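Here's a solo chain for you in structure tokens, the form predicted alone.
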Amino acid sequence: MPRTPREASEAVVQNFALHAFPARITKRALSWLATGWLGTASMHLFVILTVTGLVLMFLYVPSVDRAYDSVKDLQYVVAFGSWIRGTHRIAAHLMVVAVVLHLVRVFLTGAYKREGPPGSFRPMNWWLGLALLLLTFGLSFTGYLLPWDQLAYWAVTVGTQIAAAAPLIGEDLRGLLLGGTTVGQSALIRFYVLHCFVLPMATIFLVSWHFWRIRKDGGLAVADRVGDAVKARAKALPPKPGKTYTLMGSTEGGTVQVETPVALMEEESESSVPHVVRRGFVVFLVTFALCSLLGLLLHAPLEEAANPAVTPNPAKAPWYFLWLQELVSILTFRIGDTVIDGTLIGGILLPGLIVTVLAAWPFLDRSPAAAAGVWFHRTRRRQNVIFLVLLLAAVVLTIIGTFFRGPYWGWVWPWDPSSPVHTFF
């Protein structure tokens, strides 16, 4: 524990972990409610996936005929390998909600906005951050198929079919992930390389990338409007006796922007160390117990080994793209005796209009600076309505995906014990 301020600063210089924080930090962003830590536990569960996963790699094999055995000795054989797989699987699902919570906060408070000191530009992390989120899907999706039972195969299977729907690129793209035309060894050990290999590495450097990219840009911009104020109670000071040094040598009296900003600063904000790895430890250990809580109740599905032979009566793709899934059906309709097929605008023209439209946001919000850093700003109030709205539609669409969809992406009620419908886990 620092005993004095220069302390707290040297413990954050002189540390490579801690170096991501400045010395300082304002107490606004210090809050739970500024930021509610989301990107700190995304970070946390990427740490528990990263750990976890290691562990699971000294036990599975990536070979379609040694895969689902080496996976149900885990679940079944392996001592605390249930917990391992099941805190696993759940630490994945939590950051693909983590991320996009995260992202849902950086645009309802306009963070990505406004410029801060020389050299920063907000709209870079903001688009890191939707890197990182396709990143999360990503690392989710080939992981979904490792443990090469029904359920998997199936999932990357429909998920490959609406990504071949991608217009010129589709059919390679899907060649590309899956090394042929079907799901097999080829696709199962390019999947495992990705997994655990390939998207890791990518998400490290994005993730230095975005932590630099905060320092550089100033902090959080919540900190903004602390800034502002320190600035403004500055101005609104009576000058402080004593002397101006200059070229021409020394005159009565001092500048208040130069005297007083530092001390009002100090009062608004606290040292990094100890408050920010107090508050980090804090998610971290909550973050960590809520996997391991959970990854001993929901125990991880593991249902027949993978044949292409059974197609299950629906096949679904993994719930974080059922809504995905779910506007393909709604979008497939007839004219006549004419079929029109939804995948190409449901499965990708949309979800690429959308990220796109994120892409460009930075620049098409016409708001001002000063709604940068606060929730539901008067002067945002039309655009995060719209966001929430199309957010909302995407959790219904996910929710009806999961539970009310039967055989043939009929209609069903969950609670009929008659209907077939798979759980969100």
Ligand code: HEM
Contents of the next structure:
Amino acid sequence: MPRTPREASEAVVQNFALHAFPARITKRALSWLATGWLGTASMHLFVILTVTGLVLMFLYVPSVDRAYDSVKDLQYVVAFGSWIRGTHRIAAHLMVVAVVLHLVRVFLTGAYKREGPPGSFRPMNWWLGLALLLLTFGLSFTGYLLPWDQLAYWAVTVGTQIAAAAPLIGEDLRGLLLGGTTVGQSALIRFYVLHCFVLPMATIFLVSWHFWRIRKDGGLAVADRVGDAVKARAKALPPKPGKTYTLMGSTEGGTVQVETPVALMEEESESSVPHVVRRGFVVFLVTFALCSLLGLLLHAPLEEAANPAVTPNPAKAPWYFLWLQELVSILTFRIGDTVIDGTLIGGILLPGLIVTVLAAWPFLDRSPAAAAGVWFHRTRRRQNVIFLVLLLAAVVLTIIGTFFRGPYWGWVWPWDPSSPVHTFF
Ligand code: HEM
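One more: the block was the form predicted alone; return the form predicted in complex with the ligand.
Whole complex next, starting from this chain.
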């Protein structure tokens, strides 16, 4: 029974924490470098987005006549409105970055590999993660439209034009998303409901499943190696007196001596409360401080109200899709009088292929069990290099699309006075 308010609050925290985490966690899984705590940062960003988003919902009106003005009021009139909006927007961008970096960490450490303790199946968590990645893009993309300014309107117009290029279902998909062929009131309300309810609920469900799988898979992959090493050391150790059980003296004969890997694990591990809780809290504080500071210093953009009659040149997709828009432009070329349209290849087939290959990767990766949970294991060198080169190519294309593209998608230098100052924040 807790005797003081402090003990009572500790009991609540410990009870929750001990259901979410195992009682003990290996020192390696706890270290900052093993995982970068990027999954935890992604989760905290989602929490920050949910809380700030709820505040924004009190003032935002999802109607084409009022959406822009309600965001303008939030930005310039409502007390702390610009800060809340800025924090929400920067957290959305950072969540895309954190989730992608978390995927990169999981890939480079081979933490999706099938090998693990008996009963574990880590590819499942990799697939759940891929679904979460798509949900993160979906959340960000649907939120992009809501301010109903020129930036929002045309980014979504470009994005949904790319989706419409999908064979067979493309046009229907765009119709379903927009409630018509152009971005209008039906699109706004659909994006609003998806952004504020459907996608967050799906994310909460999948994140809970993702966390539960980590426990079901016997903890993080980085901990597998510790277990093996400890077991090997335990075998080599001479027996030494330890704790004994005699079933309270009810059985005859000698006692059972406990000097097992479990006992040795104590040396290699820490108790989850307070160690995991404390680190998780530090990650939260850093994430929150970063978002609110940047939200305060950088002002979330708000351009002119959306105007379907005035097409900005160039019209750009949100920054995380610009590598695809760049690819579409590279793959679109003219042979004589025939124009080869790169939208299908660059905008649909390639991203589809990337997601399919990533999903199949746990079965294509033939490296040994010892490579799971280890950074840059030598048996995975080639696949890691290829992965990093492709990632770098996507980053370079994103930078080009963001800063070096001007009217008619022509090349401009960012410092050129004629360069359209494209703000992606
Ligand atoms: C909303 C997005 C996501 C959240 C909140 C999340 C959260 C987490 C957390 C907290 C962990 C524990 C270790 C760590 O912090 O790194 C973890 C592990 C893991 N995540 Fe995620 N994750 C997300 C997206 C993803 C994505 C995009 C992938 C990959 C496609 C992925 C695959 C995995 C795997 C395989 C593990 C187990 C890693 C191991 O055993 O070392 N997750 N995730």
